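Take a look at this single chain in structure tokens; it is the form predicted alone.
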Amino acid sequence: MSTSSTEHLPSYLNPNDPGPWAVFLEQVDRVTPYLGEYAQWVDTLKHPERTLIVNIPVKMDDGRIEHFEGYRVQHNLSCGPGKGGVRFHQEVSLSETMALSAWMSIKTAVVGIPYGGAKGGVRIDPRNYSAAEMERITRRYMEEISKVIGVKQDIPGPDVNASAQTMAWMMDSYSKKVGEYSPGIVTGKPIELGGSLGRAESTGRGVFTIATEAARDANIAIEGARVCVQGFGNVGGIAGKLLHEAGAKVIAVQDHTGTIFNADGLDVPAVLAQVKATGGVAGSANCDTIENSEFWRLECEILIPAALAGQIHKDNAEHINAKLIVEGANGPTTPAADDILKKRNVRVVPDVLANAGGVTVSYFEWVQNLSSFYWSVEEVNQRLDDIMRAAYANLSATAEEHQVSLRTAAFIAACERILKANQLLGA
């Protein structure tokens, strides 16, 4: 981490272990030389506009009172209301939430939708709590953050361990608090409560769309292309399914239960059925089980990391045998790994573009809620494809102009848009 980044660490983060926020700061430092007149405003990006830490006291099923720590961070609202999911996970931290909110600022700017970046989370392992307890925790969290959110201020959505049901609880709690039906306060809701058709598949569909665009530029034919996917849920599973249907061969899938491999191509529908039935890919038929470390060494045309952050790092980047990496997860590649992959001419499509399908269709959902007019799934998918392809074309042109990676191009385009908005607002 650079000295300038250290200087911009908030006092409440540990300077010896600043976490994911330090990665974002390093990314901003790397792009600053390309920002021209907007570089003078760059420190704006290194300070979240608002950081809220809340205590969540909740009565458990057995009568005990437990306390949980929750966060809502609004990184930058110059381009519109805050947008970002809420995750429930035992490793949620303030640093992670800050970084994710900042990446949301970049992501929404990359695809050109009128949002700023925000993120929320509660530090909890949901596996240890009943559905009734999780509902009470969710509702109390929503009550605590209601002071800083609003339909045109900050709109939460689902993230890790948060479902359409979670969003329904949050919407109901907020609506009761403000005294009016407010479907636009969250996205990712059930269809029956104003959710958008196509939302559940949107992130994976966006990854697929970007993979096809990037493959064309890399002279990779999708028909017969070998694909490896880490994570096979709503993102990796949908992307893998669509690539399989387009004629690609998904040869390996890795998740928390292990890594499966078939050089001739996995039976993707069967693997998806296995995941639905058991929660993981382990035990899938007609495939071999290989060591998790071998996953990163497999020769393939397209690699899709769609699980957790930091999965591609300096210790495995040297061994990756993919021609193209399309990031379905948030922050799966460390800056050090980025440098290694660039030297090895491995093309990386960054998360802030590749997985932006989710927030794009969340925007569609919000627009439909505001207008009380709803679109068909065909309309949603077509609008999504149009936005994703246009964003990719724009980043490719920026990368070519500056002779930089697509990640750097994404940060150039996004930072310029955000900082120009800041400048125009006089903020």
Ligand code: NAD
Second form
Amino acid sequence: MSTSSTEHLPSYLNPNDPGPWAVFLEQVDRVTPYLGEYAQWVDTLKHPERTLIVNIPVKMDDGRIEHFEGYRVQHNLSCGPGKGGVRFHQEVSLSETMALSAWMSIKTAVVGIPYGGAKGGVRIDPRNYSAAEMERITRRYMEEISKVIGVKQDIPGPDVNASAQTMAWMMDSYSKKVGEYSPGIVTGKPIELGGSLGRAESTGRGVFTIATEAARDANIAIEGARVCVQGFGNVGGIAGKLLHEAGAKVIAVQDHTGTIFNADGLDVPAVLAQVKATGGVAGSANCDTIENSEFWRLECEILIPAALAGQIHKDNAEHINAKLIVEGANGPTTPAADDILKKRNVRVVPDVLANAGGVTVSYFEWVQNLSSFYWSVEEVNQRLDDIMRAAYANLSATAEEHQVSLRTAAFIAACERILKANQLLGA
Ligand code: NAD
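Same protein, different form: I have the form predicted alone, so give me the form predicted in complex with the named molecule.
Entire complex below, previous chain first.
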């Protein structure tokens, strides 16, 4: 039976500063009362299945050898091989990688794709290294983790500071090691190496699909709905474009260059062209520039945070004037803000559902690689839509059954799915 989360801190984490892993443990504790017969298996979720720490010695351009620390964590593999990105960042830590791997278990279970959760990372500030050094670091990291990953064991993908090129290097290193062309070892590859059509747009497209589903339930017509988007990159830009094409009025966009506003609706294709040309929305035509803080007070039907974590917090949640929030970014709403929004009847569709389009099309990429048979973009998009709508319906039903938020429903549904698989497999 479950015990309190502090008893589950592994000896290799600092009990005084356990980091993001402690957040995940708390989230599991919170949904345990809803798990019925599966609660007896819940401690399984509190122990990552496998945790690998690797040393990455690499020769620098000037001949020196530098050592980097890398991780690969497989949180739970009951529903399928591990799936999760690799992050290159100076703040990568074991605790963070463990938590991110657990959240991948939740996300893959929410959309019902046959994967478990995993994550990897290298503790490095890539800005300080040349492209040639990054290639050697990536290849050496891949060699080190290849002892625990595999096409049917654990499939990395890109995360912060990793690109399609990074995936190409990882695939090449692995293929050489095993002596087989192995595109299915990573996802997020260039199209020429077995990447999937539609992958680049998939997260934004999934956000759009979920926004339309949630709008229907909130009695919001997409035609004419006022939409505000924070972050107009891969996720926010595509979601904004699709909503604009569906007849919504994107009235405000905020990015790292500022906030633009037009009460009659922005010219979204023109704003996207501005971003492409200059790197940001600032300077777009036919709109006003407003204070960044004003963005969070605008009256609108749908608000899409698609930039950074922690953007909706206790200080701005009181002023949010949206009916629906669809989380494109990972972790954009703090728990304190979540409570405030709940009291104010703002419906929040959580990240683990709203931005799961990316991992879903990564799954399609892997399926195509395994069968060496490639799909049209129409087929990819149709299958993505089907999965996102089914996942939304499932979470809505769970939320209704337990009278909880969609975020709590996501954890309940995902933990149930994983623990049922665990129970069937046995200890
Ligand atoms: P991106 O780099 O393409 O775009 C990021 C956007 O955020 C840019 O418009 C940038 O200007 C904006 N931004 C950065 N700093 C900002 C600030 N201080 N204030 C306002 N805006 C700021 O990134 P992306 O791929 O669109 O990812 C956005 C979010 O979605 C991240 O949280 C990411 O983890 C999450 N996410 C992405 C994917 C994916 O497939 N790309 C999948 C799941 C989750």
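C-alpha atoms forming the largest set that superposes within 1.5 Å between two forms make up the rigid core. Residue numbers count along the first chain shown, from 1. These numbers come from a predicted model, not from an experiment.
Peer 1: Answer yes if the Cα of V186 shifts by 2 angstroms or more between the two forms on a rigid-core superposition, and no otherwise.
Peer 2: The answer is no, as the C-alpha of V186 shifts between the two forms by less than 2 Å after core alignment.
Peer 1: Superposing on the rigid core, is the Cα displacement of Y174 between the two forms 2 Å or more?
Peer 2: No; Y174 is a residue whose C-alpha shifts by less than 2 Å between the two forms when the cores are overlaid.
Peer 1: Would P305 count as moving between the two forms, using a Cα shift of 2 angstroms or more after superposing the core as the test?
Peer 2: For P305, whose C-alpha is compared between the two forms after core superposition, the shift is 2 Å or more.
Peer 1: Look at the Cα of K249 between the two forms with the rigid core superposed and state its shift in Å.
Peer 2: C-alpha displacement of K249 between the two forms: 3.9 Å.
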